[in-house]
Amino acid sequence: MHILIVDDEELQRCLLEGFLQKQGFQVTSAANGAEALEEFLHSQVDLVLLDHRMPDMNGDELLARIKAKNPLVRAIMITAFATVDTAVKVMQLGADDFLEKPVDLTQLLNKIQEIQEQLFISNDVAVIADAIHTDQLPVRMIAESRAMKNVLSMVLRAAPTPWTVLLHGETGTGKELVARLLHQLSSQKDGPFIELNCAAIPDNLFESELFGHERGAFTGADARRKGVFEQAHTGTLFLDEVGELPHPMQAKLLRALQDKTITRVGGETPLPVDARIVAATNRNLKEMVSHGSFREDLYFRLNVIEIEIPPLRERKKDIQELVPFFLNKLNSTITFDDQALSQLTKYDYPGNIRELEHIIQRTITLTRAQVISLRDLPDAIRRNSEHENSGKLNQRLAQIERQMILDALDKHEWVQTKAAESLGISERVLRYKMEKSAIGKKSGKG
């Protein structure tokens, strides 16, 4: 990672230059803002610090220009002047962050390490997007919030390898989805993509669907039949929802994974099978495990990568991107307006995506506008339908700051002055929490 350190002050360029090269760090430094720019056009730089009060060029004019320049640099403002004025305005520039001087060098650490583990993120995102063509998997890959994006690093970095990943995650989350990805970007792509869902055999079949057998076998084997870990031979087999898989059943498929062989139902002969498996459950295995209701060796065998797929409400940055991607999906040319949108992304959505596509699809199919407004949505959504214990405590409180502020703009007209008054604050902290709430002007849209 190249950082560019942009102070006056030459102690202070020294003591961050010194400071972060000991962590490991690429560091150049500027003494000012012609300087900075010079140093910015002929090197990659991926973080810059920047005083905020310069001689030549201030803080706020030279992160314009850079960003300018490149939109994705990451940029992190020092002050010795800190007010919510401030914070807002480099905000708004773009910056990810601001310090107080003297600035707190662990503080520092802990916010640049932070932005290279995005980057880490950011970029391997945008290799799946080069790799992958829409054409490649039953829908497009929606990872518009941190917690998808983190989700598909993790699979970037675990489709190459050989192990077994467990994929957990609530009901309608995706988890198909994701492992059809570990599919398409591993070394076994060209091989098949064969799915069993655990939940759906019948106790007696499930030997037979696993191992395939014999004609003869068993009353109604007419043929010899092949199954899923013979099917999946130089590809991938997706075994969905394996916390549903029957307890003696469960030490045949272990014996399968550890021996890389299977004999098929009726058989005598050993067949090597070479299948990379993904496993997926929404149910807890480690809690089962402790019940004796699932294999704790089985458990380990498939829990070599886990990758935990996040529900809708945790992740709800990627609603506004779901609902025109579902849209066009359906080859609808109604749309929602801004109060409608903002509104879905309120609702907890227990079925998670699957539910969203389904309000979608009822919502388009009832109305008779072309643009869909608060009015025509269900009445659980419209309503705010939120669980009251959901969530951790400070999304909770987030959420009820941010729909106090929208109500009071929207009492108030959208007059922040007489709406920083309604809620006993001032409307410098007004504007300060409009930002971080992500509140637009007059749309509210966030």
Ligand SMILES: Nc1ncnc2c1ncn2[C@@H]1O[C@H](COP(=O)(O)OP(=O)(O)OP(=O)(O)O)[C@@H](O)[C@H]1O
Given for the second form:
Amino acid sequence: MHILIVDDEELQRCLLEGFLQKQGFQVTSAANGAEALEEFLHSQVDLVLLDHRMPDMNGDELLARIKAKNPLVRAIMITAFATVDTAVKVMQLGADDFLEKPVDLTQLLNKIQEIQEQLFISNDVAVIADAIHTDQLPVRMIAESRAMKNVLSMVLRAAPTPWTVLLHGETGTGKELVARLLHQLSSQKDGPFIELNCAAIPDNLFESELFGHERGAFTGADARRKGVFEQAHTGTLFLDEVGELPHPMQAKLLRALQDKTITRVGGETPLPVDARIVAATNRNLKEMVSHGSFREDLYFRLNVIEIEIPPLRERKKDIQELVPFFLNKLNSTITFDDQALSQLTKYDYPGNIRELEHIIQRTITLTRAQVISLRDLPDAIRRNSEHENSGKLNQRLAQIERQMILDALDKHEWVQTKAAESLGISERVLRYKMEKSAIGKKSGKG
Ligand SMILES: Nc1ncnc2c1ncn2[C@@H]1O[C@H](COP(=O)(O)OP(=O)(O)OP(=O)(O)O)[C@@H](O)[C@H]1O
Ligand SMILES: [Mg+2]
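Given the form predicted alone above, I would also like to look at the protein as it appears in the form predicted in complex with this ligand.
Time for the whole complex; same chain goes first.
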């Protein structure tokens, strides 16, 4: 982001310029309106910080002239004393915000960040998406579909920023892969990439996993241990399945993110930590917030940039590229004929890309053919087309219901409470339906 500072007071200019440069912005400054306009003509300025009162041309006039040249430029007006009058006038002239003198630097930074976030979101996603060459990415991934190109475009723009990214998508859509890509494309790529799966940590060990512990902090803590925040220092901390974070830990995580410091369990001194946070979930956090199971303030903290990774059934164009990609990954010379390939695109993939990868793996392991045709495909895929246009409504609905139940059970390791919750039905109704569709407690697994 390129910022232009316009102020006739040299001291003020130097102060602001120095401060903003230290924050990593590209900054130029001008001592008066004429200089500012000159600068504006020669470089691509994103934001102007301008003093309301200057000798040659007042801030209002300068802003109007700048806006005439580039209506998209953002502006923050700095006024000597803010009266409601000036504030309204300044906004009418097209300033995005105003600040009072003496400038409070934290406030200034906050306002700039706000503008930066708006700019980021309003930038044309499609333009960048078209320019992406996936073979130049540091992480190998397929993105043929428009939906995935848009995801990549968000990733490319989010990566260099320090903001927290929240990845949302069904199981197997590539959340972890995207998290790794964000890390590789960021300025902290030489630092560590540390992953914590929030669904896999027992409640009583959470705090120590996140923040570490001192020796003797609790029974069994025989040595000092670093938590993931410390391990990820100068790198990226990937909080996977963040929706599973127990409520008390949500408050502690929020505090760590706000203060950028942590305290080890049993420790006294807060330690500064500097890690870029990427979080992922397959849950609807917004809904969880409205039910009170996820803290709203933490949600907003994590959700500075949200990237939605679409399910494979909504980007079937990718399948044609994913098949050779996985065959290549498996070092296989086997190919799929057109009919088989086309059949693969008809299936809905509740397990998304991971499921497709498994299907390909299984198919080529089980076959003796060099070219896979329809009959070599697993039943689930072949059956898909037989049912596609046949059967009575009731039969088909029952089939779909049965499949959804099986998928939910499978996904939640056959924990019925969780499966029922994900299906939006009660456990009692789930049990009834399982009985009706002849799903045993463990049938269908494996
Ligand atoms: N666009 C892609 N191109 C190639 N491979 C991909 C792509 N997306 C995902 N994969 C592969 O699919 C598998 C699943 O991806 P990943 O583990 O990132 O999904 P996930 O969303 O984290 O799943 P879960 O919610 O189950 O943790 C991995 O082997 C990954 O490498
Ligand atoms: Mg994952």
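Numbering follows the first chain given and starts at 1. Heads up, when I say rigid core I mean the largest set of C-alphas that superpose within 1.5 Å between the two forms. Just so you know, these numbers come straight off a predicted model, no measurement behind them.
Novice: Once the two forms are fit on the core, has Pro202 moved its CA by at least 2 Å between the two forms?
Specialist: No, shifts by less than 2 Å.
Novice: Do you see a C-alpha shift of 2 Å or more at Pro102 between the two forms, with the core held fixed?
Specialist: Yes, its C-alpha moves 2 Å or more.
Novice: Please say whether, between the two forms, the C-alpha of Leu377 moves by 2 Å or more once the core is aligned.
Specialist: No.
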